[in-house]
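The chain below stands alone and is given in C-alpha cells; this is the form predicted on its own.
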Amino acid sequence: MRAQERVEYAKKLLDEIGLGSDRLEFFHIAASEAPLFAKTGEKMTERAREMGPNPLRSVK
C-alpha cells in the first residue's frame, strides 16, 4: 500500500527530528466498522495525552 509506505517514511522523519514515531499511526478501518473506529480514536487520544505536548513547540 502506498499510504502505508508514506506513513512509515513519515515515522522515520519524526524520529529523526526528535518528535517520536509514536505520534503517527496508520489504521485501515472499513466504514462498516464504526465501533472499531471509535475505539481506535480513543486509544490514539489516550496515547497523545500520555506523550504530552509537542516537545519542539517550546523551543524558540
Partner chain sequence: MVDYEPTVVAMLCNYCAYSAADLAGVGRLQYPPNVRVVFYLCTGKVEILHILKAFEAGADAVFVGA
Contents of the next structure:
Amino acid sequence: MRAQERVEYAKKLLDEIGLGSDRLEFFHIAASEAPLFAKTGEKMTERAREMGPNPLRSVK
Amino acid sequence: MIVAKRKPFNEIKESVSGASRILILGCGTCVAVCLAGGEKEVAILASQLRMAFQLEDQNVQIDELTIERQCDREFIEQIGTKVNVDDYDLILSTACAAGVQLLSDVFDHKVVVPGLNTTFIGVAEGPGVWTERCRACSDCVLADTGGICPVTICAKELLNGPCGGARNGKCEVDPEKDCAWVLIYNRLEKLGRLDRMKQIHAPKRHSVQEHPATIVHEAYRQRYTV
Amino acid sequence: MVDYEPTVVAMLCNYCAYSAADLAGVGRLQYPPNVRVVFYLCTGKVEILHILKAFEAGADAVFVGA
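We have the form predicted on its own; now please give the form predicted in complex with the partner chain.
First the chain shown before, then all remaining chains and molecules of the complex.
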C-alpha cells in the first residue's frame, strides 16, 4: 500500500526531527467497520493526550 | 544521470546551524528524478528543518526555491528574478556536488552547504531503485563488452575476462552481486559477438583521465564567446 | 498542560475509512470530537509533505485510514 509506505517513511522523518513517530499511525479500516473507526479515533485521541500537546503548537 | 542521496538529517541541521535565514535551493534535473533534491524533497526538508528549529525555540526563517539546473550559470542567474540572495545567511543546496560548487562560485560571498551526498552516474532500474553504470573513465570499452561496463560492475575492474573467483555467476567479493564478466559473456553469446572477448585490452589508459577534466567544444565555444 | 484538548487529524480514503466514518455517523456511534477529518479520494494521494504540514500546523496526532 502506497499510503502505508509513505506513513512509514514520514515516521522516520518525524523521529529525525525529534517529534516522535508515535504521533503518526496507519490503520486499515474497511467501509463497513464504523465501530473500528470510532475506536481508532478514540485510540489516537487517547495517545495524543498521553503524549501531551504537539510542542510546535505552543510556539505559535 | 547523476544519482544522489540525502545526507542524514542531523548532519544537514548541524551544517546550517547558526544561520537565521536559510534558502533551500533545489535542482530540477538529475536529483529531482532520483527523488533526492527536487521541489518535493526541498519542501520536505524545509518542513523538517522548520519543525526541528521550532522545537528548539530557535527562530530560523527557511525559504524554498527550485531551479531547473544548478550546473549551468544561465539557470543560476535566474535565481535573482525570484529571490534576493543577499536576504539569506546561507544557501542549502540539494543539487549534486557539481551544482553546489557552481553555486558557491557564483555566490562566492555566501555560505553554500550541500544537502546531498552525490553517489554515482547510473540508471533507474524501477520505481525507487537506481544502479551505478558508469565510472566516467574517459576511455569507454562498451563496444567490446556487449554494452556492460566491467570498469563499473566488476569489483576488480578487470578488462580481459573474469578473475576466476566467480561462483554461479556471482562475484567473489560480494556474493550478492553479479559477476560482470559472466554477464558480458552471456550478452556477447546472445549477440553472436563472442570473438570480441578475444580482443586483448591493454591496461587502462589512466593518462586520458585528466583531473579535474575540462572538455572544450571548439566550434561552439567560438560561436558563443564574444 | 495535563488537560488539553488534542487535535487529531484523520486522513481518510473515500472508499474505506471515510465510509466507515460516515457509517459511524449514520449509526450514531460516539467518537471523540477531537478528530478532524481530511477527505482523500484515495489515500494513495497522501503525500509525506501533507503529513509533515499537519504537524507543522500543530496537529497533536495524525492517522491515515484506508
